[in-house]
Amino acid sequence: MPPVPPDVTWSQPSPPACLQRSDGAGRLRFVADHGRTQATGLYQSDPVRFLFPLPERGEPLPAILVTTSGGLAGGDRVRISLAAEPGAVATVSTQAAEKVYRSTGPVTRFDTTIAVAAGAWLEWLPQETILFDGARFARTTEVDLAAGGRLLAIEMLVFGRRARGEAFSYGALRDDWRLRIDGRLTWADALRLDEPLAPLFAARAGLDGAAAMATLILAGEGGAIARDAIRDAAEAHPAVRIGASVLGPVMVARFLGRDARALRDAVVQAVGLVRNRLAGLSERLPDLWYG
């Protein structure tokens, strides 16, 4: 029999003192020097770390996010901030996707800021986050970006371990964006899932049965090419659902699907076709993202 699902209301206490619970921190400033980005002001605590491969040849300097825990568990907080000065040019991934297994009650946090300078590129474009059946999940994602600076940044979210045939049946999620164009409030978004689940996933007005989810945004000038970049990929993935709109000076899309695998390729081709366009970069994510 499966077990009984846990109360999952947002109030639960936080863990008792005599279990571990990471609070790992990281920052990481990227600036020009002489037309050459470089990171520096780094900081990290455990279970965060960075990691900084060669770039590839016409690539921007990469960074990659490691967590050492293995994956979160309940009560975990990750705190990431993440800034480009102007003339930066940098792409932060992740080594793997993020792992946030089943929660006794306490919620699992990971907490982004990022802010990007005019004239400055950033790339935010980790690989997914799955959520174990029972995970509970709270993220949030501030950007303050400055008037000439440019933002690509995704996120995505995979319901269950589909391989092992779960499925996200009781949890909670919480996802915020926050994104301040000169200080000033531009746009904001948030998505909850709280019990009961499954209501929530059969509407077909809702996630209609989708195994994985994901956002794009790209923030600053370009968002009529970035939308355009964006149909084109949606034409070469029928399966997937995903719609693209311009909203002033931000560009979202959104992808959702039944197939989690079908849906990491879209956005990787969407991610690809987008920096291509807009910054001359190769279509080709960081290779971590085909292993």
Second form
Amino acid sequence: MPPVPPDVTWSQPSPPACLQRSDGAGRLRFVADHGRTQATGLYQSDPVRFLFPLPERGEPLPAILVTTSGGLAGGDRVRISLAAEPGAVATVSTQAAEKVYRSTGPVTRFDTTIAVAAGAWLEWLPQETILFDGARFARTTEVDLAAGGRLLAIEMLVFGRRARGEAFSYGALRDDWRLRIDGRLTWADALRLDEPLAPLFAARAGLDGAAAMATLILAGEGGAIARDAIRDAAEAHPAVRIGASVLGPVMVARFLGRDARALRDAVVQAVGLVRNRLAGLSERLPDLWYG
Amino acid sequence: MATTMITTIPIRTPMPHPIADGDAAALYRLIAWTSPAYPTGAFSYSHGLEWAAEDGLVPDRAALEAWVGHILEQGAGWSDAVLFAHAYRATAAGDWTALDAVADLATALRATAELALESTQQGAAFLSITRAAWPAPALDRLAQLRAGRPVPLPVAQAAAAAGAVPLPAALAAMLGALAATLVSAGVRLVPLGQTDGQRAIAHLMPVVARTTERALAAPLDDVGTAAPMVDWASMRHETQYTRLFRS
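If the one shown is the form predicted alone, what is the structure of the form predicted together with its partner chain?
Now the complete complex, all chains and molecules, led by this one.
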């Protein structure tokens, strides 16, 4: 075998790094059985784990996603697949904030597919994702909703380890949403933060100095009720920029703020209001949200 | 001669000129289609700028240039430019399935009700007027393809331009028209004098040139924005007390 020219090795990831990368998957299906929802079809591979605590009183069946590696590095990948069958009611959350570490080049991927059948109510409520300075993160969320099904979903991004005074000064982010209703593309969203990042954070039409941002989506009936509840509650959070809009069968709310903690509080309250007004669930989220 | 060193970096022409080859007809079409007199209702949309001005985010000409420049380069200007280029190529290739898919994505990729309205109402008006005044088989085909479904503005514009105007010039004109529409809204809202408005438009030319060049090379997957503040402003505009604009 001819020797490998030395310059080629620089452009390739070294084999040990390849072996250390994780590629975890988790799949879960919720079925309604005589008015009670059960989780079935569980599949999980490291570092993805699902925990199933007992539901709090009056709450839907909870599933808690855990990434046991403690964080995601460049080249790591997580694939989550959730399905709610007709009539199922379930909440999927994460145990802690997801950390995305600085990468020397490879992208960290997080891909979620969600299917919601008619009459089902599914909540996809991951806690915030913290992008360490230098993180390169690509996230996709693909939703297939049947008419008559409903999905309440959030995604929260924190730009840098704010407690340490860190910003997201270099790196990259691609965050893509595709939502189909009865197979037809209904709503799409694509956030692109490419270097140089500083001008994007400085621009008033960009992030205007935001330390964190979040998007809340309610797909299915009830968008106007959700929008109005979020608007009414916005006055209690003067430090957070909050907007909401209804596009046909999708309600979208955006949150932007210079204080990641204040933003989280506003999002948690908004989620509580929407699930309460539309599904009759508690305004208070499961305990892990309040620590 | 062979040993002469090249000491200067060649300057790339930022924008091809549609009349460089004597094609005055192409230029004439672009001027007509991107004129404020073309009845698509462009003057009635501010793309959230009305709220941004109200909120004090755009107090002067420099801030207006920065706000509009960011929309062109990182916001809907960029996304629509990529969508336009792909719709243009699909039309030119007669690939109606691809054109339909670009139109679906362009329709879905709207963060707020008013931004969706802005794109689909202008797209419908542009298609209907252009079919009447500048009939072309591709426009009839697009109307047939999208019967009962929205035709976003960049898709309607691209279908008209394909086969009639070179892509780089058409793309630059489309972005230039967006710049002019937003600056015109800014002149009323900031407010600014007419001359300052024209200064802003002149200063935005390099942004349009850069964005055109970048969009020409971009895969469809590069569609996306880095302008969440614009989405927020558009959402807040929905409940703004006094409004001159529909977005």
